[in-house]
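Coming up is one lone chain in structure tokens, specifically the form predicted on its own.
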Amino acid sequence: MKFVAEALNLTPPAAERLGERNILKNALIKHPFFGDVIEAYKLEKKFGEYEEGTLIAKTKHGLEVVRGYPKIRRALTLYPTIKRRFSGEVALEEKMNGYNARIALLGENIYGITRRGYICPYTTEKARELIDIAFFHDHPDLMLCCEAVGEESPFVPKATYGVKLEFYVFDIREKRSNRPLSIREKERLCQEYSLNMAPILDVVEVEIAHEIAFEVVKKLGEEGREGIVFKDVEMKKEPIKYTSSQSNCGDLRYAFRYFNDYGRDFMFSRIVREGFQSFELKENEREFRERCLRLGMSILQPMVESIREVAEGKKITEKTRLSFSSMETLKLFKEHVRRMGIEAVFGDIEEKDGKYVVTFERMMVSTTDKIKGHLKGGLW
């Protein structure tokens, strides 16, 4: 822990608390893989400045903190609430619907690093061959946060963006101080280094913004895409973020399907969202129906089709097929998903294109169990 104090410049004793009260846990599996990377920690949730996510690392080049990603906050009201928060110019950026990834150097080698920290063995061969390292030795001090989107996500497994595994920058930041760049300079960049970038809509008034984002909104869900995020154009003021009826309507087909592996807060907020956002689109009778309609299935159907698969003997699980470039990195990736506590079942492994292909299915324990329970006459 003495490297964790001098990089957060805390007291021996003072780190060593943050390991006793399950603050700090550790986020390296210790592999040759990961060879720059002696130790290191994440924070288990925000400490002082610290994020939660952030990752302390003690290389064989030195001590580094890769800042956790700031969370976003969401309007239920696109009307005044950007007009509140914004002033000038402000960003329509596409809030692509992935899993949040930072990507950071650390010693010689690029890093891929999971919202919570995780230094995952994953995300690193992914970003090792999708990202060029030129980025990075011509700025070591900034990391790119992304979003990793497509098939063979192991977190969410998307088909929208008709890509396998792609990282997309929505963000550069400096890692030690987590100030980021403009969206201006963010542009530049990613074109220079032939980055992925998160698709920037429009750069308007703050005046009419709201005007202009039903509408992007509206064409968004129909694509089945997530929503936007509204950005100042020189990052000072914080971003908020907005979504689609579909998407919320897709978050809430999801969890429904494991409705007891996720949490009541996730699904509760989704149904809020539809509420505001039908109030402010003045929506006729016939569109409030629809969305009455589209919000029911949404939590019916999924949770009808998980109590039948139970009902016949069948486990709830969730499949993704999954591509590494090596035997050693699907190992690492396995003890990963074991530490972070996810049951899961990996299949037979093939030999594809110069790649081992697997199938990953997570086990939803909690929801096959209870809903075992219920079908025995167990009360809720």
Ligand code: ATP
The other form holds:
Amino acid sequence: MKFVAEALNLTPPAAERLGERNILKNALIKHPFFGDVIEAYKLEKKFGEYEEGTLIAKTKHGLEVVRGYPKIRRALTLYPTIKRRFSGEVALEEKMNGYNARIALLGENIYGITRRGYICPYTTEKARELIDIAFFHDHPDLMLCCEAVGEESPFVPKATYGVKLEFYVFDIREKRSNRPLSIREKERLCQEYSLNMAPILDVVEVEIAHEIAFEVVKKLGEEGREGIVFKDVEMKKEPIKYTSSQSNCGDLRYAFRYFNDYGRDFMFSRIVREGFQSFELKENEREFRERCLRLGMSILQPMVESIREVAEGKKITEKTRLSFSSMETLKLFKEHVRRMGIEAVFGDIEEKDGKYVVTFERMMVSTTDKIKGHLKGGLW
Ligand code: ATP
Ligand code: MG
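Can I have the other form now, the form predicted in complex with this ligand, not the form predicted on its own?
Entire complex below, previous chain first.
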């Protein structure tokens, strides 16, 4: 673990603190598939300037640091928030709904790293298949910050985008310093190496950004899309996110289906967002009632469904279908899931078009047990 202090340029007292506070966790499953990496740790929480999810790796070619993706703060009102936080031109990017994946070169190969800093076998396999390694040969110090979206996602499965699993680049950053490239540079590189990019919906003067954003978010919502991220075109300021009502409600629908497995803050913050949005949009009676119905349905419907299922003797689970290119990565993924503390059942493996297809069923144990208890007469 000593290499971590060296990689992060820590002073000896800081290095000691790192060990004491127990904020390093092993991020690697040792295996030839990850053959460039000898040892790797991730930060469980922010440490000095280093973000949570930062990966520190000892590779055959030296020490590597891949910085964690910074938190994006949220606007609850578009006006005056956007005008206050930015100046000049802002880009309105689509906020895609998947999971955060940083893709970087470690040694000679591409690695896929998830938000919390694990080297993920599934993400790595897909990244090696989908991303042109020429990008990294030309720019070894950069990382691609992507949203991994699609139906065959182990973490956020969604049919919205009409793909099985694809990476959409939303930032390109120096992996060691986290310095982002400007929006123009990002666009240029994505074009040059044929990388998918999270759509840049508009670039506008900050004075009118909120007006444009209202329209854009409304339309995105109707299409079942999540929302927008506002970015300074030079990437000199922190981005800000804002989501559609449909996305807030979609999250609630999900959270209340598994209500005891989810943090209460998650639900509360989404309800508060609806309040501010309704206020700011100056809704008429009909629109307001529609929102009330949407919000209420997204809370009660999934919850009642879960209760009914348990009453019928079923367990509450989330089922996804995943496809792997080799049995080896499937095996690695099982181990990865176990280490993440996820309780899951994998179904029978089917061979299809040279892929190994398997169902991945997450067990929502806490919600199931909670419902069971109450149905048997347990008190809250
Ligand atoms: P946060 O990531 O802000 O800490 P969170 O886990 O709740 O909070 P989200 O509410 O999904 O995450 O918002 C931020 C995430 O949105 C990013 O981490 C990234 O994965 C995702 N994202 C999707 N599209 C974009 C985009 N165009 N620009 C930046 N991030 C995007
Ligand atoms: Mg997200």
